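Read the single chain below, which is given as structure tokens and is the form predicted alone.
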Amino acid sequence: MTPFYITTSIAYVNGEPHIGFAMELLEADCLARYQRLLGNDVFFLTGTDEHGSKIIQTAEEQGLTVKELCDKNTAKFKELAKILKCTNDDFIRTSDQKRHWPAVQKIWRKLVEKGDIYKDKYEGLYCVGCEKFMTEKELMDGKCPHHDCEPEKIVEENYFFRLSKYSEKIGDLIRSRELAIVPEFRAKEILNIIEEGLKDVSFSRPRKSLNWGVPVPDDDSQIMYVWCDALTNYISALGYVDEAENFKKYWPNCTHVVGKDIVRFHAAIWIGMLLSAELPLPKNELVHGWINMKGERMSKSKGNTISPFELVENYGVDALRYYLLSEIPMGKDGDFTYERFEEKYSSDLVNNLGNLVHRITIMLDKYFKGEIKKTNSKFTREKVEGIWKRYHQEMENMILHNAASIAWELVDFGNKFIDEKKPWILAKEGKTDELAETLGILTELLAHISVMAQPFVPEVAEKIQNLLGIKLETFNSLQGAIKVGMKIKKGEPIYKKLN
């Protein structure tokens, strides 16, 4: 089995989760749950960054301590992977001195052996709020695009990467697709900002700025900075430390799934760390936009989040997996609309997909008591041969959104299936044979609906199969998955239509 591990970026516990990290998670297990349909050895983490100036801030306004608020927060952020029904392996908290901490100290270390850490006096303008350093050039007014607000001036003593040492290493690793940002624009958005020269950049703040987070080897008035803490969770997971097995088989295999505003620290920052450690690179970087609601970003600071433990208690977490993996354009922003969400809902989960459902197993049940007489695999490969083929080439490229509109093709195939060939018809005018292969194509349809919509909508993909009895764990275990002498189950709706 081909190893093949994923990762989310790590979520920030100064709030609740939002819809945006949603989607981040469910493009990752989307993704996790086609390599295991492909056989292949899936490693999967995710988990929560929980240190620096704004964890404190926040804090202090709830009148926590920094731990209780974290563990909190946290507790909310392993619930969402939970109620997605997402297949994390792993969930790496940086608050984790046993695990976390002796991996970032490690890495620092080998970076200072490379000469690659120095210190300096900085003055700059610090965003809480994005817990980094910003030029002139990316403020809007004179503020923070993101947050809205001014950062504020800090002059102060820290150690700093020499990034600028990689600054064409990197470049070069983008270029020839040795590191591959996908989609390809946002590959060269990272190449405008590398060709420009790329500076070295602060990789801590002193204890009495930051108290909160991994000290800095060999000098204790001096904790990490997020990047150089936060980014190697990656590997301080899988047993870096240690050099463990985990480490050795799935890290060379990595695939980065982040948002667009933090693409410049995983192709900039984090492959200059890797480069100066001498550590493999990820292969990918799947790089996705941002939530919208009626065009504006949805972001905690601006107070115009949607829950998505809300939309799966009303919806269900088919529902909003649906939406957000279909919708949502991968890579560019998207818009999110209860009507929009109501409207996919009902046309294509309710109408389509759970009706076809529905009419194959009534009508199995109504005319040969839910038993499969005949079957015409031949004839159902032929059909299904090219969307497949289709299929596996947007899941193989990352672009989710179009691959799950491929699975739809077969949903639709299904339904035009029965209205062309009629099986009331068949029955009313004694056609026996024609009408148990017509429904035995059916059944092996709903087959191959249920494995390739399962990376989408896995929770009726479940339900499908133990309708039809059979439990189909890779795609190869389609092959003869339906026998003549089968009985089917005849189910309630799989989907419950809106009131």
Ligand code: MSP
Contents of the next structure:
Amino acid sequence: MTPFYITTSIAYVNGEPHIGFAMELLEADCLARYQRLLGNDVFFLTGTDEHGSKIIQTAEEQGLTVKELCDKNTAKFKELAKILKCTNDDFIRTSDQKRHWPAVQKIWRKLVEKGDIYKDKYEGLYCVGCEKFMTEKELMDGKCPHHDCEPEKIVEENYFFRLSKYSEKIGDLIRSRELAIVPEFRAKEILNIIEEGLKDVSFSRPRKSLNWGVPVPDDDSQIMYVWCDALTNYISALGYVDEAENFKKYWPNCTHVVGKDIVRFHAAIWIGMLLSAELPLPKNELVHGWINMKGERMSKSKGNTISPFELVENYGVDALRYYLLSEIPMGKDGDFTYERFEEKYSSDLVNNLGNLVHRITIMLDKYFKGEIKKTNSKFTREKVEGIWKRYHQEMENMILHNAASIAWELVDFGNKFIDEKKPWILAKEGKTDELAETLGILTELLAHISVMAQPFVPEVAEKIQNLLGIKLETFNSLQGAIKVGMKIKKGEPIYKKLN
Ligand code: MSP
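Show the other one: the form predicted together with the ligand, since we just had the form predicted alone.
After this comes the whole thing, all chains and molecules, with the earlier chain placed first.
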């Protein structure tokens, strides 16, 4: 079994999760599920980023202690992963002093040993929303374009990380795809930045300006920069501190899923840190765009968020998963609208997939009391072969919206096959043999759909398999799964129609 390690970024806990982060979680979950179906050994990590100035500010505004705020919102992120049916194996919190802090301090010491950390005076403009120093070039009319506010002027003594030393090497790694940034156009964007030459980054703040974070080893007056601390979550959770088995097995096989706004941290700073510490690098960084509301980024600071909890409550988990994984082209931005959400739910889930399952199980019940009398797996396999091939290609390339649309070609094929074969006419004309074979083929198709669509809509996949009375945990288990003599249950419609 090939190890496959997949991570989401870790979200700030200054607010409750919205559907932007839900999309990221789902992308990682979709890939984790796909890899498990291939039979690979998967480890899927998510978590929360609990340090930094933004968290302190929010706690003050809400009259909570920082710890109270972090506990309250982290519980919501854990709940989100659960209601979205995410299959994460672990959840890491940067406030975890036992698991996380020692790892961050260990990597810091490695950078020091390498001579890549030095102290200097810093004068800069800090955006608390981005948790980063901004260059004049990045500002629009003196304001941060993401948060529409003026950054704070800061003059202080900081430790710096010698990122500039690794600039060229990082560019080479991305160009040669040893570190694959997906989709390709996102790789080009980051390469443009790297080619200008990466500058050293401030890696700590004086404790008197920021008293919530991981202390710098051997200098209690300084707290680590939130990104140095946060990025290390990917290895702290695997047991980097004592080189645990999980660290050795999974870390060199890592895929990070991140938003376009934080590629710079993942493709530049993180890679620089790993090179300095002489650790293996991640293999892929899958970059998604933003979910917007009326063209503006949905964000906690803008207050224009849509709650994933409400959408799941009102439409079910598959509806939200399917929308977020199939509607917004991988890497690009997309607007959320209720009209489009409901349209996709009704057309692709209720009328297409839901209807197909209902039609097949009803006919089997009506004509054969639910029993499979005949199969033709060779015919079915030949029909679906091309679709499977294209599906695997898109999944391997992590272009999830394309893979979803290919999976739905299988659903379309099923509905068309019924319309062409017209089983009700075969029944009327007494063509029992052909009728039995048609329904056998359709049941085989259902089994294929339940596996192919599982990474996207796991709830219906499980329901289909329950109706068929089988459990298909890998792509290989599809082989010969539908047998003569099996009894198929007749189900209620699996998706509720909208009123
Ligand atoms: N804490 C940092 C990440 C540290 S990773 C070592 C952070 N947190 S965040 O809460 O601001 O964002 C978490 C993730 O959610 C990012 O990948 C970000 O791109 C994503 N999203 C936040 N808003 C989003 C949308 N409106 N749409 C899609 N994803 C967005 O950055």
